[in-house]
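Only one chain is shown below, in structure tokens, and it's the form predicted alone.
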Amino acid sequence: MTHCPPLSGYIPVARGSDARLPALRFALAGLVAATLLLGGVILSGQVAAQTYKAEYKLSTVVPTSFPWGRGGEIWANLVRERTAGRINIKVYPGVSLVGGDQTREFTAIRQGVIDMAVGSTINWSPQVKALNLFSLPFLMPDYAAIDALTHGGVGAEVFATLERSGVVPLAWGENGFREISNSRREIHLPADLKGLKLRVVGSPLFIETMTALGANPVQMSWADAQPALASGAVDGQENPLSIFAAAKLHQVGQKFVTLWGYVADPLIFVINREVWASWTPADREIVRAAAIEAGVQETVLARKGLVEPGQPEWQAVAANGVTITRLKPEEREQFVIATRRIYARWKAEIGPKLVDDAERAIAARPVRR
């Protein structure tokens, strides 16, 4: 008689011994298995949430007050209400997450000190170099150019550098063009702005820009901004019309704006990387969502009273009894002359290639008319 070896897993006993033992080892060593399997699933499980903070901190430089802040606002509501409370934002304003220091912020969204942020272009230029292309002073001539270069190409170009440069970029909004104004005196031409102390943000293509124009550029952050234009310390800053409005910048002696769009701010939705690379992947996609979502509220919140025949938002400043100069085409390209050099200087630091794109983008959005 032919010896069969006993079939796979079924385990020989003595002579004797039940018949059904083997098959109750089976079962045994099936639901052992199962026991094991599932346990793994449940604590896979538990570490997963517990990779999920309690409070996940937004640094925004101005407060809800304001359309960037306000930005920041949506952000969190919108994610708090699709994760039903998994991920829950808190907004921290002025940046006091950093003390204060607004050029700080992108490093410490690096560094895990911050979780995610809806920042400035500016603010962060001097660690990503690359955001200096929206500082070229002059660069983007209207909302379509601003436009096509975040929503385009370039867009995408700097998104990966970003990246590269360690956090996560989800979506565009907008601070808004830059205008200046001052205590003193009308701004029609660069001499006007000869001996004018203005504050500036931290970045020396802002410093630079401002040296070539005459005047005295003065670094100082925002919260310290305020109180020094108050006190006559400075003459005058340059900011988009909703700071100046929500900040009610006619208070602190602000009695002249020239509308001058030499430079525009796009802001970012970012992530630290550590943070994103926690949560789920639906759960990324529904951040992602709704930066987007909050990316375009904010911009047309941005944008209210500038794009309407009359900019009706200029004309309410006016009102209270603020002086607003619009240049003419031949003194705007006055300013233009004055900064070439400047221009020329930093498209060389940016990375030509980068400010070429950038050019050909402009030179190709449609016209609004």
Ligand code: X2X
Given for the second form:
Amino acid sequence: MTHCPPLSGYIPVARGSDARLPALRFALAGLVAATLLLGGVILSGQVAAQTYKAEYKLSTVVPTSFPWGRGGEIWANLVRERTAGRINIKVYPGVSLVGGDQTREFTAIRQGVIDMAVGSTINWSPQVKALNLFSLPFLMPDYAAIDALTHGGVGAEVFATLERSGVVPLAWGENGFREISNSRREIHLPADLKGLKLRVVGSPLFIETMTALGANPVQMSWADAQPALASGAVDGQENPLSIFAAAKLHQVGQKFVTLWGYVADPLIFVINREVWASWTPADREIVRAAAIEAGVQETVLARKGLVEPGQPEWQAVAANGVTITRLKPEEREQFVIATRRIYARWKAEIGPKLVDDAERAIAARPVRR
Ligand code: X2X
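Could you give the coordinates for the form predicted in complex with the named molecule, as opposed to the form predicted alone above?
Every chain and every other molecule in the complex is listed next, the one we just looked at coming first.
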């Protein structure tokens, strides 16, 4: 009989059946563990499937007849198709999930009252100070400047801040350059704003900017703004072309629009953190990719007729009897000068580093249009 040296790792024991017991136990334990693990995977799969809600509520301020609302709809449709209906998103326009109060939308997303949203940086700025960046007067001179921020390092910094604030940001869209309108007179210079009652929304930055320009700002929701304009309770407001045109603000007395491009609000596609965590990684990627695609399409819609020569969409508004005023550079400069102090004060509030980064990114933007 030849002598076999013990295999490495095999511990020889003295007697027959007893000798194999520890190995057997070990094997059994392994089998039990593997079974448990497999069961766990299956179970967690079932749990995940069960925790998918029948409907996910997506909040927007304006309905699908506006580029913004349409962006939400595109996102919802792409996700429904690509998840074969596993993730069923319904658009709730008019911020109806928070009774129309758009400045409460962000908190409701964090709390899970709202599952997801396509929201304006302005509306979330009371809760997320960094978002006031986009409302700094005369920071962004053109579309390339917006893109330089949202699609560069500044956009990534803002997304990191949103993550820390408790939501999952996925993609950028656009509301647009906010132009000032009113029922009383053409605006060429800050002096023309004197005494005008202007509806604004969002953070105190808007109140301070308008006050610095000599106007009387009144903060109210978009839902309240339209009746207030119709009744003459306020004289004017500021919003992008896409809102002005789709809401037909010329019908509520807004006869004068000045294209001053003082601020532009991007839109952000976000999801509640728990909802995000409840989905499989594959589904999360579908939702993220769909948000990015919807954001690109939405931005194209929001810029339609504004990036083409002569801005045909504003011409269409003019055809409704609205006077469109384009500022001379020296006129615009007067507005810049009058708001410089507010800019400096809010730069400190927002965080000088983020604003410095933004200023640098804009100065280095590749294409000016
Ligand atoms: O309320 C507005 O002015 C609007 C529709 O543009 C926003 O939600 C920021």
